[in-house]
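Presented as structure tokens, the chain that follows is alone, the form predicted alone.
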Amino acid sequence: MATNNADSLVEIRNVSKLFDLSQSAIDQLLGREAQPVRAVQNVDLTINRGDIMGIAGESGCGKTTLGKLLVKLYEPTEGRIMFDGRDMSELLREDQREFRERVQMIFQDPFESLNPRMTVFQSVVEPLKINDIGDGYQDRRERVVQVLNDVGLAPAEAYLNEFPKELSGGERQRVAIARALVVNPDFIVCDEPVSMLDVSIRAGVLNLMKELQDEYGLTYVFISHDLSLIRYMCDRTAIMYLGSIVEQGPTDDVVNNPKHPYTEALFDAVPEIEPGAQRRRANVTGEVPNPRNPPSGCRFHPRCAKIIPPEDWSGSQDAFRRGCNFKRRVQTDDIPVEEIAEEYAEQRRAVDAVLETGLSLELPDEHQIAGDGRGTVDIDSLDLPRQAENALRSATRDLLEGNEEDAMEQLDRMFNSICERQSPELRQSGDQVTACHLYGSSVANRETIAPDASD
């Protein structure tokens, strides 16, 4: 494989990767396209080479489907990946061949990625066979030592003819971590490694992993939703959201200065360990949306507390966003209209009835006003301009009479957000870039959407 005499190892371009793309029996009948999983979508990143790169989010965001696209167990739906300057998807046999040794993946469950009926001899020993390294039996076995002592398996020889049943949690993924290393690879992505481990031994897991890496002088890939290991083990750091990355940058600095709703949030969940420590709660609301049918514009503007008004807008950001909330609910006919209908008779109560459950949010207590929290809002503590409420009431008469058409006209025109319409390309803001529209103009040139660890 060619060699690139440049800093990067791995580059990401646009890269997606959907599943389930035919047409399902109820698409059929009912006449609609495909609703593919949109797993990975337009991701864009560079690992350059000796670096520790983290990639975290909350469960089912994409990160281990972006780790599996990496060493190539997916192939990309769309989009390029290039490691060491070849595109991925264009090697030939004999350098797929290379691929394989120079790339390994660590998964996250040592009791599952382990053969059963194959002790650790045969096990670490299968990578050099399948590669065809070392010149016989005896030459593979000694290198086969020599990673056991690595990882700290010492003596070696005592664990050998061991099955993975008569090892510990630390100790079966100590095998797998020395399978990983004994084609002496490049690049190693690892998927959640100590996850399944005992608190009291992950951390000697992790010093490992960072001694192994001078030693054999790796590239790691740390996947995880656990913020503390990527703090403590990455030199950067990228957040992923319902399939594409929103922030990247410096670890410490994503950490400390968060540039993303999103990310902030990510960080806001994070248990304070000091007693007596004020804890912030992330102002974020509902859940992550369905990938086959992702939000608009930005993904997450659904949840996002700081969703951005048109110019004109002269109330509150929180009214704003509640108006936003409103106009959502009554798309997904999650408003309860038709009870509230039958308990008020009088139409004007009704309205009021219907306005106070759908611009209720469910927050956490430090970001409530009146009547949240029960389900309900007191409509007079909102900072809603007279416009903006008419045009409610208007819509939730509409709603009331069984004109939903007419009732989302005259939302969509007093609440609509460019968060909404469209999706935000990654822009600059200090060593980090981030997809969202509060920050300025977009990273036009492709080669500072990840700047050096050194820059």
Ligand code: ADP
Contents of the next structure:
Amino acid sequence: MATNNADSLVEIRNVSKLFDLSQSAIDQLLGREAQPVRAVQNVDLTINRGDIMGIAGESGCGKTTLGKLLVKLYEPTEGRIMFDGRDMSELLREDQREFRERVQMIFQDPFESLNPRMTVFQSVVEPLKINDIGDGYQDRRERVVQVLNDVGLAPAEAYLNEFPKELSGGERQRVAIARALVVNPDFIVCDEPVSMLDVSIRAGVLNLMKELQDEYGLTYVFISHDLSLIRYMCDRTAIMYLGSIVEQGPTDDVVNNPKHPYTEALFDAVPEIEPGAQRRRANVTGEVPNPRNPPSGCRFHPRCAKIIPPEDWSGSQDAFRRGCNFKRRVQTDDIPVEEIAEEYAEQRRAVDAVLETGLSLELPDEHQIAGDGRGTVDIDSLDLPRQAENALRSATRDLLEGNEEDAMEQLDRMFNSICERQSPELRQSGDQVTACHLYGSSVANRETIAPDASD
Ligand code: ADP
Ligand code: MG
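Form predicted together with the named molecule structure, per the form predicted alone context:
Next comes the full complex, this chain leading.
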């Protein structure tokens, strides 16, 4: 089967991976359908020969699951993956064997990937035996010695009879790399390969991986939550959020000119390399939602600093975002309305208190601004249009009277966004591809809404 791109080695087409497809006890009790974990959702990605493709994103966003799909440790629930022009799920027996040689994975924890009861020699020779490579013991031993030298475990003879527990973390990871390399693969998925290693030896292992890439003609997928490593290692980078790729492109573009608000927020959290460089505004709020029940529309919208107001919104971007946060908190019962009602006998005061709490942003600690710190905000400091403030006050009175339905209806009418309604498609913008309504057709040519100065 031909691929549409001669340079591509791996093509991931609309791949999803769901876990826990059966109904849980809770699902049965509530009489609802199973709520699987959507670990990877509708991922499209092309990996070119000779590239290092970075996969970045917060813990739990699906990086490892995607990596395991690429080496066929998992089968996709939907979609397909093409390796060198062939559909991985349709490999014949003979092709499967070839595939197992050509595709390897290096895991985060070398202690887990190495059998503690096997010597270095036994660990590294094992893939040769399994794949029936090499001409007898002597040939295999030579191959093992060669690859150990290549990964910097020299002289190899000194390592052959060691057990994993006798090695340092860095040496163990080098053995794991040797084990992957010994079958002479084309493609290696490296899942956080240095995150368990001492910081002082990381650079050595990373540089080794780069050298091996040239020497062995490898294509890598390099998975990391550490953006400075991604910057250092990868030609291209894909940013994942809650199972989906939100942006991808040449690493330089993704890093220096991020288009997706999530990418921006991620790089915000990384200390700038150059001292004195201005840090971008902190703009991500709240926690990563549950992948069993991801938000509608753009999955990032509940945390996004740039959530798009309707055409007729006359206030600031910040005020709109706070209003949306308020709505979401009402939906999730996150505002302690009853407590506040008990504290303030006078309804007007109670309304103020609910709004002061509900309209504050849940910024991560390091980005909390003094005065906003205890999770309340001065309503007058927000540039809320009168109509919006009226809707908020009226909805809050409904809440205080226990009428959540009417409250939600008013909030929905005032604070509605395309980001909540529609899932954005990946679209070309600049040199990267971004899934964000700011770059979608309906708001094309519209300048990114100017950041508001109120915080
Ligand atoms: P990452 O590597 O980015 O931290 P993972 O791919 O490990 O993310 O996990 C993505 C999501 O899928 C998480 O919510 C995780 O709890 C869930 N998950 C991963 N593996 C399994 C599994 N075998 N069974 C059920 N859920 C899983
Ligand atoms: Mg992981």
